[in-house]
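Only one chain is shown below, in structure tokens, and it's the form predicted on its own.
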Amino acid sequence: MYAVETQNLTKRYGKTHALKGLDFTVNPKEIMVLLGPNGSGKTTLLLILATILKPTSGSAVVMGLNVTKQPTRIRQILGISFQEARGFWRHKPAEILRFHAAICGVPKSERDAKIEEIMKDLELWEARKKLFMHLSGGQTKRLEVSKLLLQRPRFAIFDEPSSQVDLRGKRKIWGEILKLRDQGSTILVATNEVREAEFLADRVTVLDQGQSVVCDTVRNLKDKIAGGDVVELQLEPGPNSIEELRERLSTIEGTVNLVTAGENQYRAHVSMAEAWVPKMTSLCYEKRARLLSVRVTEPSLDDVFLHFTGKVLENPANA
């Protein structure tokens, strides 16, 4: 059984379709990342699965529970970290987390120790005496994520979990999300930041205009781009003709294009560089050409999005 499954899920706002017949699944105890720009339907899908919005048509099931027929039971096993942090303006971070722990059933005897541990892990401890209204954007985002780390729900939803957070803070948040998965939670993350998606995802679903364009592991998505890997070579020719070697390189399986980048230097656009490079090194050994350097650059998830949608994935500040 899937942890999450939608069938022909549709959400309309007047004549605008936020979701268009979406078929989507998440496996138990995996991190599924929704990758897409603003307006692609990511947040709408999250809010439907969290039972905050009702679909116009189609179905959505979370842990075997129907979102429209069993919303209360879903809320008992779900936690959500919103894109915009929620908090009482005149309360302090620890007070907000104590309130969240109480309504989520965290034992009273464990609350203070867990709250202190989480706040220290996410570098919020020094801000513990500040009012929510005085926290920075990055601090409020860490506090929002802290709620789920305290709750540890069976199904956790993160909407842009590290936006407005510096790189050091991002890596701390990502590390805690990975720990949450390793402890048994199923996790759904919506983002338009490719670095976040690559770091977290067991699988990625690319959304565009309310539809799922493709879903797979990051590695498989990159391998589906023909010629997406770039291998830069510098050779010292052996006794054989360099032109003969170049011709042989261009016929290696997986070569899409091979161009000269300088004297005895080549740039090869290939599919699956991990398979192409060993064949190339064997050929150089056979032809007694000395391989001086190799540099491999794989496609990014930006390239994946462009390949499957024909569009550039934008990453605005307010994602």
Second form
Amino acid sequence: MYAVETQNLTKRYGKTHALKGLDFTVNPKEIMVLLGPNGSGKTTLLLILATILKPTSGSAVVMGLNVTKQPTRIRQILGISFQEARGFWRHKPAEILRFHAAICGVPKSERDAKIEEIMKDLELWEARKKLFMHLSGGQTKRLEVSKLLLQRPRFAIFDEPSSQVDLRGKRKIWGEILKLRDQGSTILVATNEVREAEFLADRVTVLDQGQSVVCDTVRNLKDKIAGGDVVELQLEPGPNSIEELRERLSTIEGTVNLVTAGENQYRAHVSMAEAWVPKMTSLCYEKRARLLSVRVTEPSLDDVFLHFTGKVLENPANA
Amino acid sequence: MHNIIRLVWFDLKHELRPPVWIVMEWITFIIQLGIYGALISQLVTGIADYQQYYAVGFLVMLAFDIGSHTGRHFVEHAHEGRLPYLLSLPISRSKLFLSIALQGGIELALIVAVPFAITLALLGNFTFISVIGAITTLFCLGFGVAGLMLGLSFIAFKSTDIYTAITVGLSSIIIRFSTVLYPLMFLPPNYAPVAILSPLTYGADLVRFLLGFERNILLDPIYAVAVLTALAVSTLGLGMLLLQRLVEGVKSG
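Requested next: the structure of the form predicted together with its partner chain (the form predicted on its own having been shown above).
Okay, now the whole complex, with that chain kicking things off.
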């Protein structure tokens, strides 16, 4: 049974279709990353699964519970960290967390110790007495993530969990999300940060214009791009003709394109470099050509997105 | 029930620490009644003691303001991004809305308590039942107005500026074209039919009736009870229904 399953899920805002008949699944205890540009429907999907928005049509089931028929029961096993933490301007971080812990049923005897631990972990402890409105963007984001780390729900949703956070903070947040998964939570992360997706994902679903374009592990997605891996070779010719060797290299299974990049240097665009390189080394050995250097470059998730949607992930924060 | 109290207290404690705005409301009432009310009372001849009439009118305006504020506050939450968070909490929608109504009720009670006590002291002649009746009327009016503001919230999802303009404009009209400051019988013929439509007319006249004012300058209290009850039930019910559909159907955040 899937932890999350949507069938033909549609959401319309007036004439705008945010989700167009989305079929989507998340396995229990995995981190599923939704990757897509702004406006692709990621946040809408998260809000529907969190029972904050109602779908226009189609069905969505979370841990066996229907989002439209059993919303309160879903909210009892689910936690969501929003894209933007807003609204509690005059509250202090510690009291926001105390309130969240209490309302989500964290035992009173554990609350203060857990809050202190999480705030220290996410470097919020120094800011615990500041008003929310005086926190920086990064601090409000850490606070938003802290709510879920405190709550430890069975199904956790993170909407861009590390946007506006510095690199060290990102690593910390990602580490905590992985830990949450290892402790048994099912996790759904929406992001348009490629590095975040690569770091966290057990599987990735690429969303575009409210539809799932492709869903698989990062490895498989990359492998699905024909000629996505680039292998650069430098050879020292043996007794046989280098031209013959070049000819044979271009016939290895998985070679999409082989070009000369310099004297005795070649650049091969291949599918699945990990399978191609051993065949290439065997061939060189057979032809007694000495391999001076090999450099393998695999496609990024940006390339994956470009390949499947024909678009680039547009977000300056990705740079 | 614990979670409802938590929700109410989470917000309310910030209103009370320190309770500056509540005290300011009390001071405004005291100054307005003590200076303006006393002076204008000497100029008005048609009513036996206009200061007392004015005191009740001001009390009703306070109830109206707080009800209106509660309704608008909820809509502001939606726009500030707090509402999605509240909607994601593990409590039912009815409990969430109940907590909002309860918070509005407590704020109303806190703000009105001192002005109400002063008004009673000024009137000097009341019974326990009349006091309970007057308080119930003020709450009924407050909830009705809050419901009205919630009912208008669909405008805010298109434009908060238009929503603010409409609610503020509507508030001014509802107050001015009512019997809050002057009895219906003294209103110009063109104003009187409009005043009959204002919920404040019924709130103000019913509170005055319950606190022992002369009946000949007031509307029939039976009508007032019927109108206020219908207002509170219909606008709150409709407001909640509309809002539930709106907040769960409109993109937020």
